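Quick heads-up: it's one chain on its own, the form predicted alone, in structure tokens.
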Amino acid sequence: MSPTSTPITSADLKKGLEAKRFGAKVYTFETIDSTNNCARALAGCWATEGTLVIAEHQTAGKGRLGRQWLANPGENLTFSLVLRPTIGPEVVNLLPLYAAVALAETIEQTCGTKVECKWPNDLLIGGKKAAGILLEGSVTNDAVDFVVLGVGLNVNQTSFPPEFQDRATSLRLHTGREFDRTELLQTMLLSLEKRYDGWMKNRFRDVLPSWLAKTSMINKEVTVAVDGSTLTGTVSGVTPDGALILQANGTETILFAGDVTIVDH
């Protein structure tokens, strides 16, 4: 077993962890159904903010819109964080954008390669998907109880199923080198915590300019699958609360969810 595929342990993670809260409490699993499921259960039992759930393998890893997140065991990062932001539900849609920026910055600093943000929750390298973000949470009486931030990042995986080969990549495929997953996770937790603390002061409203600086979607033609139908139009921007603005046939549509595909010409 190479050092890069050595299982991530709580002890190893905490040895060099600079983040103060994110990762202070760690639950590690060799195999689990979903780190998000576990983190949600822990959050419901009043787990503290920054509680981290990591798995080497997920049997039912979650992607958006009910999809399954597929990742080879021991080669990638699949983890979930419990967050307890003091914000109203109207700001929750900015949290995937916050996470995308923090993770993109980490990857760029680590790999020296440009990372692109794709609304609402993907990170692209060289036009291919390298990471996905999934948020699930609980709201009571118009207040956020907790949010679970789930992340799947392709790190050292070098092969994908045929149906994903043209759309997926990994840090190793893009750079030609292996990565120490523990060190990478330590860096990511610190970046996520710093950005979280900084933007919390302004209720995450400062996240949008940073996200827009890392996307090429604006003024691009896209198709969006939402609620069983497909819309085609041009992305004109993102609203202050994180929704996509789509222009189609002279009509402006505001989308808070959907599966976006950029149209290549």
Second form
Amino acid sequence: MSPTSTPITSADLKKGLEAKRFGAKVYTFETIDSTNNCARALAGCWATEGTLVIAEHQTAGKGRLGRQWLANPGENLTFSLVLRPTIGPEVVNLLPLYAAVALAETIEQTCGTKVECKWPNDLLIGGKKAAGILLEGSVTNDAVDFVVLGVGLNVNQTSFPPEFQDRATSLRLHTGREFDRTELLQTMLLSLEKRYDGWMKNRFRDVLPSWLAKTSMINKEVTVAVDGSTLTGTVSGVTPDGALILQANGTETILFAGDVTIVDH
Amino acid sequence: MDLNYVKRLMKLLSESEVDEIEIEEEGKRIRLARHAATAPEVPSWYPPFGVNPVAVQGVPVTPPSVAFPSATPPSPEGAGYHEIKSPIVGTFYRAPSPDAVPFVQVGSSIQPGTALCIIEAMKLMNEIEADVAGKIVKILAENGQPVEYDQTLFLVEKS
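Return one more block: the form predicted in complex with the partner chain, after the form predicted alone shown previously.
Every chain and every other molecule in the complex is listed next, the one we just looked at coming first.
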């Protein structure tokens, strides 16, 4: 076992952790079905904001709507964080963009490589997916009870199944360096906490300029699978709510959901 | 830790894909599992708790189904039902994943906090909770279809 694949422990994580709340309470698992499921269960009970669930291996890592997230044990970072934002449901949709920017900034600073945000929840390095973000919230008509922020980041993984080789990458594959996952997670928690506290003041409205500065999707042709059909068009921007604005056949379409593929020419 | 907390854990377990939850914090430990065969003590409580363990074996877990019964049963007569509206714009889902059973059906009894549906926007899965106790009398949105802010999703006969 190489030093970088040593399991992350709560004690190691807390040594040198600068974040005050994010990671203050940590649950670590060798194997779990999904860190998001666990964090949701904890959030539904007593978990305070910043409670962190980490797993070396997920047997049913969650992607959107039950899709699986694939990661080799011990090589990557898979974690979920409990958030209790004091915002109304009307701006909760900006949280995926907040998470994407905060994580992209951390990776850029740590690796010295450019990270692009792909709407709404992926991080790309060199055009390939390096991280996915999945948020699950619990809301009522007028309040957000909690939001679980789940992150899967390919860190030291060097091989992917053939069907993903052209679409997936890792920090190690891109930089040629191995990364200490504990240190990386400490940096991410600090960045997530700082951006969260900073953007909370204006209810996350200020996230948009930062996100737009980190996306290369504007004016790109994309296909979007949504509600059982496929749309092709050009991205012209995002709304103040974070929805994607697509121009197709002279018509403007606002999308709040959908699987986006950037068309290569 | 009280009975409501355990009930909430049971609800989360039955709605999730998790087979087992075990939580230990500050000397308190609880384990819940779906299958009594693999976890004969469901759930297991360990001291110190100042309450008697309750018999909660056989947590009802509905078998998976991909069928979504009609979302528009015969229209309830008369007004006066409580409307549960969408707090956000997004795509309406009646179940947590495509092969899972819907959160609620027409006729389901609900309590404040009961999960009713998911509305997805920006790949943020928002579980919408009930704000009243009662019975679902009508489901007004279609699975997989977009819903608008403030659109009525459920009619509830308050109890």
